[in-house]
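Here we start with a single chain on its own, the form predicted on its own, put down as structure tokens.
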Amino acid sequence: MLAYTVYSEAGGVGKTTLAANLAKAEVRAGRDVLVIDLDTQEASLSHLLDVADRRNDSEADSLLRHMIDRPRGPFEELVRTSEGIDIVPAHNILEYASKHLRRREEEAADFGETFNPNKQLLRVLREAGVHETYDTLIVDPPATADIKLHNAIHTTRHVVIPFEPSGKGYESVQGLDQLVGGLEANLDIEVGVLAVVPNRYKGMNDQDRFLETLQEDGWDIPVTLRERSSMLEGCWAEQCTAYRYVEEHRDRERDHELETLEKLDELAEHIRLQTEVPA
């Protein structure tokens, strides 16, 4: 099973965008994809792919409920489907994770008993038989570095880092090169980049500079996604993925755009051709 996280530091559409067009590429590969919104903003996959309808349903059963031992049926009920792709949608009380699973690890430590507030994910989705059943597994977290961020990286040990090739954009994917390593001291495990991503690339010659530094660093840059605003603002106004948008809401086909949804499946194909590992 292909399993790996994407996540920026500097958080924003273009994370949560590229999230949804990888899965959409992945079902175009004919592959069975199952996407984990972990992000609680209101602009998050979940709105894009319009499945965000219980998000402020207090009586829905949610993820996190899951998470620490609360639920109120089965996982496969969480399970929403958009465009071919199985999401299980953010809900607003994953605002509030740090404090539950933190509380429930306490009230195991108080019975003898052992419970990572850091391995609740991974641990709901084996149960659930998401390895068996699935082909590839995206989680979106949200931009901050906190529980939901570390359940996704303990669940699948690997990351896709989209960034704009600026100044600040270089300095955000140096930081998560950081994170990254910090991430695997405090919970101990190896994590890999199958990918570092620049999108909004206009070609302008301080961005060709960043590009080749991290590309010196070693950081594997398979493809560059260039400015595309109109397309990716027509993606949030339809609340669908780019394919989606060009197929059905362009009344003619536009060469440049077309490009980009090449790439999208280019970059699909290189991060699926990287090792898979067990989810």
The other form holds:
Amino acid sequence: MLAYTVYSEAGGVGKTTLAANLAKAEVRAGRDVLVIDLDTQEASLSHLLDVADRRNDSEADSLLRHMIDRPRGPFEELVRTSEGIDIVPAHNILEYASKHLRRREEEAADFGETFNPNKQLLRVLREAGVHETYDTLIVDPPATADIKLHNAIHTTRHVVIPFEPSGKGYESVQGLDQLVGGLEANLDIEVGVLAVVPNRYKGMNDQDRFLETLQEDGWDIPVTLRERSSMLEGCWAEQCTAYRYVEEHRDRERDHELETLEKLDELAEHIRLQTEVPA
Amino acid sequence: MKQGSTDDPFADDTATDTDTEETTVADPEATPSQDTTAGGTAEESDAADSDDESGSEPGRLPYIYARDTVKDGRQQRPIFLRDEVEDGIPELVGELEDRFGENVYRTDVMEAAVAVAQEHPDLLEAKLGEWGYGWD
Ligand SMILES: Nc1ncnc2c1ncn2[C@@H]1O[C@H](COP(=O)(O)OP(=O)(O)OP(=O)(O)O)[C@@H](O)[C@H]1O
Ligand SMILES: [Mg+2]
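Provide the structure of the form predicted in complex with its partner chain, given the form predicted on its own shown above.
Next comes the full complex, this chain leading.
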């Protein structure tokens, strides 16, 4: 199973947009895809793909309950489907993930057991046999580096990094390298970068300079996504992927939008090929 | 963080039994007799004095009853086995199940095998000798 977390330290760089559309690109390629939304913000992937209606329901089962060994039902019942993409939506209780996981850790310690709060997502997904059901797993974590992000990276071991081509964006990749380095040491894992994806590129010279620097640093930049505000704002309004938006909510095809969809397909394929090569 | 692909944490799982391809390192709780074990917890040695308000004393329960799941407190470790040894494992587990008259986890058997070996290095010496160690 191909698995990655779409992450950048910078907020609002397009993590959720990229996660949702890469998921759709995978479905278009005939693959079974599961997306896990760990972000409790309103503008979440669950909202974008219109599966957020139970996030407030305190009676509902949630992924966090499974992570602390208090499930209310089978894992499969957490899963919703939108545009052929299976999604575990974010539930509001995730805001207290750290508190609940630490409490469970303490309780385990009282019984002489170990419980690593950073490793529970992988446990839950393995126990649910997600790797036997799906070809691709994509995680959309919160923007802040917290226990949910640790779980995401520990589970997927791979990241796709959206990147704002600017000095600030460049700093954020450096910052991520440091953060991931800390996680690698703490959790005894190795993390691979499947792609760095410049987003909202406007073709300016100084932006090119940052792309070159990143490539010199050794990161793979398979495609560059341009500024597409109208289409992507439309996606949030209609609650759908860019593919569906262009197909159903545009009365005529616009070449530059089709070009962006093609690039997303190309990016998804490039990511797949990276992991098919034996290490 | 490096460019490209790395380990697949889901890869070493088999279809039916998540325990079949793993073994574990010795767990201090599985070998309570070894008080030299650096990892031994205070709870083990102080179990008699501890005044747990809950009434039940989980620190005293045998290992398999104290844990929530068979993987609790265990680290998954890859292990290299030749076919003839690996093929003998199900039979060994079956034999133990017959003796106990209950279900026995392969994971427990694998860890117990390591623990027994730690307690009886002479048995290991003989086996390794068969494999050619100690030839001059
Ligand atoms: N290429 C682009 N062109 C124009 N707008 C974009 C582009 N990519 C993303 N956006 C817009 O930027 C906003 C933020 O995107 P998104 O929510 O995907 O970012 P995020 O990194 O997930 O944010 P957060 O850190 O809050 O989780 C959205 O309104 C989205 O439509
Ligand atoms: Mg987001």
